[in-house]
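Only one chain is given next, in structure tokens, and it is the form predicted on its own.
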Amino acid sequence: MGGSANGATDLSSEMEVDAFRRLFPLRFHERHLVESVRPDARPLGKSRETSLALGAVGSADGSALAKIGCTTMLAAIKMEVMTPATEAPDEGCVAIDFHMPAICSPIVRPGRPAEAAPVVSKQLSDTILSSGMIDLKQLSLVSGKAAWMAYLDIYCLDADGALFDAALLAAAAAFSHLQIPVVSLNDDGRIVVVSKQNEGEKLKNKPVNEEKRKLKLRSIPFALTCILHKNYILADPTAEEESIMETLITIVLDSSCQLVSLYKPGGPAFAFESVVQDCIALSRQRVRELQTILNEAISDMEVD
């Protein structure tokens, strides 16, 4: 009898806590911040559990599935031959698109584009191209005549905060997994991709590249988003934390821990120099974690 009474009391307490969390979300979180802990039991500066799986899409030339907590991103790269721009005859191109289908979050309505999607897409393009991760000359096939266009599509499968961080990790992992297809010149002088269907052509025409090859990535960028609230810095926020405490700052460092970019889209809290330095220190620690996770995912793929 006593056990059932205790169970009912525990259930009642849980309901009261849940009601308080829904009615007074900021006060609920601030009560945790005073104790230097968050509702999910993380210390303020700790990121969520992170995982990577390469080769998640079999039909893509490069792909990866990245998870940071519940936030889940699927990145896939498709390579197509194009005519290079006249001002850059020895360079290929990278086109990046970020998608947020309605399945990823209750705030995304079916048939309506998510407000965050074009913002994240622009951030990804700016970061990947400005970081120097990809040497576009590696995408050249025949100077002035043919080069690769890499179409990178990133799909948000679960939007639970820090979307850009997870999307950038998925993108870097997909490019690490990318295998550039074999191509050859056909009888008309056109570049054709050598596949199982046209292996006969492979024998008649010398391939432009002898075998599938990987890109040599240089400084890989990694991101950490933090929330600034009063005197607190919260690393890798959840969607709930982002909606309640609105001041975000995203630090992007490369694999050598050099600053690539800093992004702060407004918010009531000021980013003083000391606060920015603290965020960069957290980012350096996070870069080491993510680099290890990426290296392990690449090693696992090579063993398979």
Second form
Amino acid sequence: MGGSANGATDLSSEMEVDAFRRLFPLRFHERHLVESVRPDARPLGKSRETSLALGAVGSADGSALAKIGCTTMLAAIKMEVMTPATEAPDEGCVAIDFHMPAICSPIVRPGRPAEAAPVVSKQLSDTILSSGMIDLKQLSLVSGKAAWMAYLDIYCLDADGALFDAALLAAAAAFSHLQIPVVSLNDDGRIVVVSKQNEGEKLKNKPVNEEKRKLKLRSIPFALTCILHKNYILADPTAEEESIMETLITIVLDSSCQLVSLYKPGGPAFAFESVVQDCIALSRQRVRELQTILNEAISDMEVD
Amino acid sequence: MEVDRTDGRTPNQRRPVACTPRILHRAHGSASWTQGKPEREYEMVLKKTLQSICLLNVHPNTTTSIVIQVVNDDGALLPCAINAACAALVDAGIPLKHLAVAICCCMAECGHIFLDPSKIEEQKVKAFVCLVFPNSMVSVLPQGSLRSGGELMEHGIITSVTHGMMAVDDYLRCLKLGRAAAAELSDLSRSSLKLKAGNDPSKAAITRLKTFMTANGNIYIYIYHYLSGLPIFKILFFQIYP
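Next up, the form predicted together with the partner chain. The previous block was the form predicted on its own.
Next comes the full complex, and the chain you just saw is listed first.
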């Protein structure tokens, strides 16, 4: 049939378009790029619809659900008391882990960890710790004796591209939502978490910290992943786009537009300086969008 | 205000590079290795970088397995591994589009940028960047045909991995410095690899299992390239902790 090459323009034969998309994915996408649009009708520099829901996990001390398009990340923080290290007696600690359970994508098989998981996990750790978002001194309880250890776990529930962006957003939102539990020193000299049942009674021991408090976050980092293909820059790729056009560049900026990370792990396309500048400009715009979304989600929580 | 470096180098000075292919044939003895998280990330960066320079469809249905073993880490580990892997690929006779030249730039607290940090320097700096450039292409075509949109092909970065925070302008300064250093390093590797190429026409044979070792001071690389019926490209990266 002569329709296979022109299938994209022939509206009356829906099957042709799907077949063309499967058989010639690169050509299908390039036909859209020539018109400066993508298969889901987005302009090249536009990200997908992003939403945040704080407090998604009731039993965690801080949690958030972030969605960028179909990519869904659930972040939850659990706080535990530990003895601080001798080199840093008045600092707490943050442990970050990223999981990709088999539910998130047909590529991930149960029992066999995804290749991307440890890489995204390390990237998240590095980014969050080097951005200075969390002042570890705020996690201290009793200098030299007790400090908070925050376990941040991020679960990917649906992997549809731009995993790092969504994970970082979920992590930042979870820390914004985090409420540090109240603790008191019991008779043995150990720190105990004051549970809800004790709140009504008169406390035998004075609490170490008076009330549940939130962490004061310094500049929050936000990420934008772009795909480089020939002369095009596509912001916020879907999993399909990532698998066809393999060159990715992830830029993390904080709210004062300092560069926290520029990550381009190889790939067939080169990044020239002009391309780097364009990607940074797109990232700056995205940081403003994400900052607004985060602030709205926080104020929605506070109204409740 | 000049940055004082402990080994007396100027800010723009790299450490000397020694690249010796095929010098060792001793058995690979027992090695204890740990596969911690940094190794997985380096593996992914190495895989994507090296995959983009190899022409794997010249020999279809073959497995290319690159094993990188770090014996001693004195800073700038990732660039060293990339440079060494490139030299090993040339030595193994695997067809490449161009070489990948890697360099590490770091930024001190005072804002000074310098190249190729040692381990101690790496821990003290505010931020560092590992950059990989394609090597400069010598062409018989008229000048200007290797430009893409007004920029030379060799000015494009293949890979960039940053660590720590810096201003966008500082990153662009690192790019400039890295580019200059990469151009110099690429001339050096081109001349040194030409000398060692020798007259060995059997390099392209792919039916036998081949093992090559390249010592770049502190990294050993083995490349296995054999007909397996499956197109596989894999990297194994591990460090020996004494």
